[in-house]
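Presented as structure tokens, the chain that follows is alone, the form predicted alone.
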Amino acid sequence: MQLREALARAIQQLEDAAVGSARLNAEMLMMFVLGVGRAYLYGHPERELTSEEAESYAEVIAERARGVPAQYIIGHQEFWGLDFLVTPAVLIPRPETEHVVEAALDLAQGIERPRIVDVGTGSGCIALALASELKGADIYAVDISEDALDIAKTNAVRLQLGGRVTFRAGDLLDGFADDEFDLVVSNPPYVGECEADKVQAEVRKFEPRVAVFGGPQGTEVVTKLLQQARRVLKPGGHLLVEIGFSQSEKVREMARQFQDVDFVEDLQGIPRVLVARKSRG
């Protein structure tokens, strides 16, 4: 079977399965199977696939057609210009989470050796992105999932950042000292169990529930995180938390014991990241 024919069949199969961006997915998975770039696909449409290549491609297309995210199939996702390994043990890093990194970098300016903790680190994307930019920072990354921590540690080694981040297993900020950090950053679970039917099927079925759902209403984990962050932040330190669509007013009320409460908007103008400062008093 020629490459062009395999692609055409795959696109049709993905469209029939209502997979969005069918052509992009089909091409991405073909590049993965062949180990080539997109230019090769367009430059060699007549290439005959070997039986092994055709079989492997059929298998990954079938996985994508049943809803498995492409990132889990190929095992990689780019974030902050870095290549992260991802498995079903971790949430797939998303572009909107880069707003957390951007805001943290702005606040870290002028702090000689900032102490930062990334809560619910997952793949390690936030902690390692910050480590790649802040050479002198003292960064911790915590997650309740040992499997997720294994992936984060592997990513740290692959990205040659292993010596810049300390990984710790734990539930949110349990075990950390009072007045310890300049910044607490987090992309916590914030989807409510009550709104599970509104979540994309592939997220609901394949991404780790502990990283997606934050309790019956979705704000239970965030509530606990805000309480703990006030304890571990240094006076004047900042909390940065990614939040869900339409949660800004509720989260603003939850953060009333902080000062200078504000939100960073995403590219669509949706409040995406809570930024709040602990009082110096």
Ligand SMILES: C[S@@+](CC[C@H](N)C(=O)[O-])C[C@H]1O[C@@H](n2cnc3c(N)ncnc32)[C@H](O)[C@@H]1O
Contents of the next structure:
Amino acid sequence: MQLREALARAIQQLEDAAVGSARLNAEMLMMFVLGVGRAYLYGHPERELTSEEAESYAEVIAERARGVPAQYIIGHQEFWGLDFLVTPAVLIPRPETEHVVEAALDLAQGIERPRIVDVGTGSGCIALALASELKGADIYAVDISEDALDIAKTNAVRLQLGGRVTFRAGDLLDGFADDEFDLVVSNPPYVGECEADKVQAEVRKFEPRVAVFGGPQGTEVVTKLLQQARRVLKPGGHLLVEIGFSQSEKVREMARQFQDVDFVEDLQGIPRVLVARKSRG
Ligand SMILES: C[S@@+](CC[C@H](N)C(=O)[O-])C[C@H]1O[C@@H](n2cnc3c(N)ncnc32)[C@H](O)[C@@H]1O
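Moving from the form predicted alone, what structure would you give for the form predicted together with the named molecule?
Starting with the chain above, the whole complex follows.
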């Protein structure tokens, strides 16, 4: 079968399965199977696929058609310009989480050897993005999932940042000393179990539950994180937490024991990252 025909069939199959951006998905998966760039697809529409290639392509298209996210099929996602390995053990890094990295970099400037902890590191994307920018920083990354930590550690090695981040298995900030960190950063699970039906089916069915759901209302993990962050932050240190799209008022109230409570907005103007300072006194 020719490449052009295989693509056309795949687009139809994905459209029939109501997968969004069917052409984009079909092309991305063809690039993955053939190990080529997009220009090749357009330059060689008459290229005959070998039977192995056609078979592999049919398999990955069938996976995508049943809702498996393309990133889990391909095994990669870009974040902060870095290439991260992703498996179903970790959340797929999202562009809005780059706001956490940006805000952390702003705050870390001017601190000679900032000490930072990333809580719920998943693929390691926040901690490793920070490590790639802050050569002198002391960075820790925690996750309750050992499987996620394995991926994060692999990413550290692949990105040549092994040794720059200390990975630990644990429940939030348990086990860290008082007044230890300049920055606590996190993209915690923040979707409520009560709103599971509003979550995209692909997320609900394929991304790890522990990464997505933050308790019955969605703010239970964040509540505990805020309490623990007040303990482990140095006086004057900052907490940065990604939140759900309608949670800012609730989180502002939860953060009332912090100072200078503010939110970074995402590109749609939605408050997305809590920034709060632990008082000095
Ligand atoms: C929303 S994901 C974020 C992953 C990654 N930081 C990112 O931004 O893509 C939340 C992560 O928190 C971890 N997690 C959930 N509950 C936790 C807890 N009590 N202590 C530590 N990590 C936890 C999950 O395993 C998951 O990797």
